[in-house]
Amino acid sequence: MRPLTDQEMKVVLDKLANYMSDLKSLIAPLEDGDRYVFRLNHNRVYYVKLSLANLATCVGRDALLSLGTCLGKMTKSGKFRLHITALPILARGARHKIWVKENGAQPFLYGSNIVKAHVGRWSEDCPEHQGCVVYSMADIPLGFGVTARSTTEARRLDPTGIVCFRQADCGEYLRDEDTLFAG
């Protein structure tokens, strides 16, 4: 386990500025004076905090198989890919969100798109291609994903037009079990 070069923390801190509107909480120094950095085993980036990295130095690199919060996987190409375990992090600094109606939490589960049949409420001033947690009615973080359109042109959209493209949501626990936490 070792810090994120500068070159994989600008990847890293410019996906999570397509979601989080307040990055500066991520490495904010904590109460009782610790703060969370980020870490890299395996091409995995972690987020966790000091004093836990700092005691998992001890522990042999492929001994370790995971500390703190998986944030997402560095790709061979030198991208950062967001995985579903982010999404505690995502959704408490969240700058867009979208609210899915009971009918359209399922689909979006099962790993479809968000059409605008299914959108409850959004954000507004929601720029396109722009990155927003979806949520359900109660308020429960289902997932994230990209914008299709802004807010302005996705109310003008028929009933089956896709409003936003799903990144990760909440059934990736279940179907890709195999594979999300292994190398």
Given for the second form:
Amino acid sequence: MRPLTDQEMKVVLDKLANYMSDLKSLIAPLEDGDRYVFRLNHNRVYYVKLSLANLATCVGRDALLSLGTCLGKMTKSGKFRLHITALPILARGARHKIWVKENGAQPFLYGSNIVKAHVGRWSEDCPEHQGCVVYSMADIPLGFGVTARSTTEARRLDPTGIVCFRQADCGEYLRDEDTLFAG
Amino acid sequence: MAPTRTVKNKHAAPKAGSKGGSGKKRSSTDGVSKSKSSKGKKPAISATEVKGRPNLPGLNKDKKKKLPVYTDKELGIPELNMITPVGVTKPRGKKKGKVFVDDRESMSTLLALVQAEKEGQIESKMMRARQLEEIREARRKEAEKKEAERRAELEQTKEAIRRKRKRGKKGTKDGQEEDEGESVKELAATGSKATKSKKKKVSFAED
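To test you: the structure above is the form predicted on its own. What is the structure of the form predicted in complex with its partner chain?
Below is the entire complex, every chain and molecule, led by the chain shown above.
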């Protein structure tokens, strides 16, 4: 386990900035004087309290399965891929949001994109190909995706037109159970 | 020297041995060169002196010696005449290994940098989207206007045809036929209903 390098940190933050509006809250000092840090272990990036990270230094690299919140994984080409486990952090400071109706929640959780007919409401002034967090109508975060159309274009779209491409959904906790935390 | 020397070429050895001493002598006391130095050069020297150049015997030799010799660095030629792969040249004096970002200050500067960059990108995206939207709106309006004009024109022609028909009923039979011909042509052009033409056929059969 090690801290991220300059380049790695930039890639991770760049990806997070697609979905979040306020990044500074990520490293803001906590009330007890602690703070959150980013750690890398086996290509997976963890968002963890510094005190916990310091405790974990006594655990060997191979023996350490996971700690804190797994944000995602660094690919071999040096890019960063967000996992569904990062959803609570993304949902806290989401830049753009889409609320899906009851009839649209299940198709989304089974891994399909969001069509216009399933959208309950969406954030205004959302551009095309921008990260957005998907919520149910009861404000429960279900996953995240990338907008297929801008808000103005999406209004003119027919009901079967795709408005959001799925990136991750809560169904992955079951579907990708084997590979989500290791492998 | 002669007995210890090894001769590789049998044919070359006697030649060199026989002509070696005499050749040297010849070169030092060559008649032709003597004549050149004694006779031919003297008038030339005088000519140069007239022009005002100091005639030093060593000057020409110096010029020949001072042939510029450049090093590879001066010419800008790379040491290896090939592409140096990335990663082979490492800056000296730099520390080996990765540089981690863990302290709050560097993290916050990096955060601010990334956020500003992303904000700029999103803003430019939004601006572009708005501009495109404006253009689309303008085009839509233009198309609507054109459509309205076309409809108005169509209505006008329809009205004109109706008026003509009314006049034709009041007028003579020939006039009616002419009207019919015109109206059929126009109907074909505008692509209006076939029911009217049927009616006329019926009326023609009655006549």
